[in-house]
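Here we start with a single chain on its own, the form predicted on its own, put down as structure tokens.
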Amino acid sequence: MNYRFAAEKDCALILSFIRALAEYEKMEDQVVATEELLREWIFEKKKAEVIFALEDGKEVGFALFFHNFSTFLGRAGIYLEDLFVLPEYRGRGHGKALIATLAQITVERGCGRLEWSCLDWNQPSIDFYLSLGARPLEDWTEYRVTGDALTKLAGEAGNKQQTGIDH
């Protein structure tokens, strides 16, 4: 597979893949990302990276990922946030090649693991991931705090002086 890392000029393309993924997952109404936000967080703050799968020079799939950290392993890992291949290019090995490329990046960077989440109803993706040797984590449930609940929880921490946190 041919692939390339995204550049700042690709923010509109990244957003188009995010919207296509959201449509597939029936979550279009949850996308609030903009090109400006992607530019800030991916390229200015360097909080994530994107690679594109290419076919005949055309971007046909993408993977957005970032580093996390395992205290048990004592080193970073890579978390795959999004993986998406355009429907008309599926079945040609692009998804597998994107994950294999991420595995290669994980190993080259000395990271201890590559992980991701998958929607419970997405059986085609689950079957695909199992075919790669991935296994679901047992005894773990993912939790998330966003929106008003996040703001309320943050407010309970008080100011920096009270918590002793200094950024």
Given for the second form:
Number of protein chains: 2
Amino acid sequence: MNYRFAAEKDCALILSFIRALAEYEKMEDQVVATEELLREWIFEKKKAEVIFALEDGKEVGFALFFHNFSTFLGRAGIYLEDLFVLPEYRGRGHGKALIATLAQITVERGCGRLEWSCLDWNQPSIDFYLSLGARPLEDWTEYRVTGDALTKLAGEAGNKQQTGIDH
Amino acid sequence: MNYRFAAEKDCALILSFIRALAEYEKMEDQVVATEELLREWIFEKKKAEVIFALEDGKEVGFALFFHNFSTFLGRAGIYLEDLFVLPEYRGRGHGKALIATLAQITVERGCGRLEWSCLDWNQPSIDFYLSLGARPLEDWTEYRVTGDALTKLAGEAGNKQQTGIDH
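Would you mind giving the form predicted in complex with a further copy of the same chain, to go alongside the form predicted on its own above?
Next comes the full complex, and the chain you just saw is listed first.
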């Protein structure tokens, strides 16, 4: 399998994969991303990276990832946010090849871990991930503040004063 | 409450907070971070940021965070990896002030979400997070590949060929 890193010209393609994955996850109503937002946050602000799986030169799957950080290891890791292969190209090893490529990038960059999250009802994916040597972090739950709650919480910090100059 | 961003001279202090938090989580045997690693990955490679809570000029707590990415929102978020307040300075609002400051940074930078993970047995923290408006992502579990399994998986990507030039 070949792969390539996405470039700025690929924003429409990236968005089409994001939408296809959201549809599979039954969450397509939550997608508010646009090509322009992806251009700004991935290619200008460089907050994520994307690789495509290729078959005969056609992009048949994608992986979007970014660097996270382990304080215990004292170094960055890689977090796989989205992984998707077009339905008609499944069963040919593209998903495994994308994850293996990310594992290779993780090692090459000196990072300590490759991580991602999976919906608990997605047993086929869970079985696949376990077969790759991944282990679930059973004892942890993720928490999120967004929307009005985020704005409200941010407002409660308004009276603080930053005394440092280095950032 | 005052706060400041950490600078390169603060690596020993950051490491002391990381160790104190690991001890609280009963995971101190997992800490392999060193001052040199923190210097490299936080201040040279810029894979994380740290703010300290200050009381009378003394650093009494810290928050270590990095940017994650939401494909649904099409923009980055902020992920709080570590939050810790020295035991003798608890109950004075430093924890909430640190999180509120991160919420403020999240909004100022145009990011859509502030997220973190919590151990499921840590009910006092869970109650605290819910009181801030955070909601648990109950349906998701995180998976991790590390150590020998990561090396093995990376090796399975060795025969792939990158055809793109942009990365």
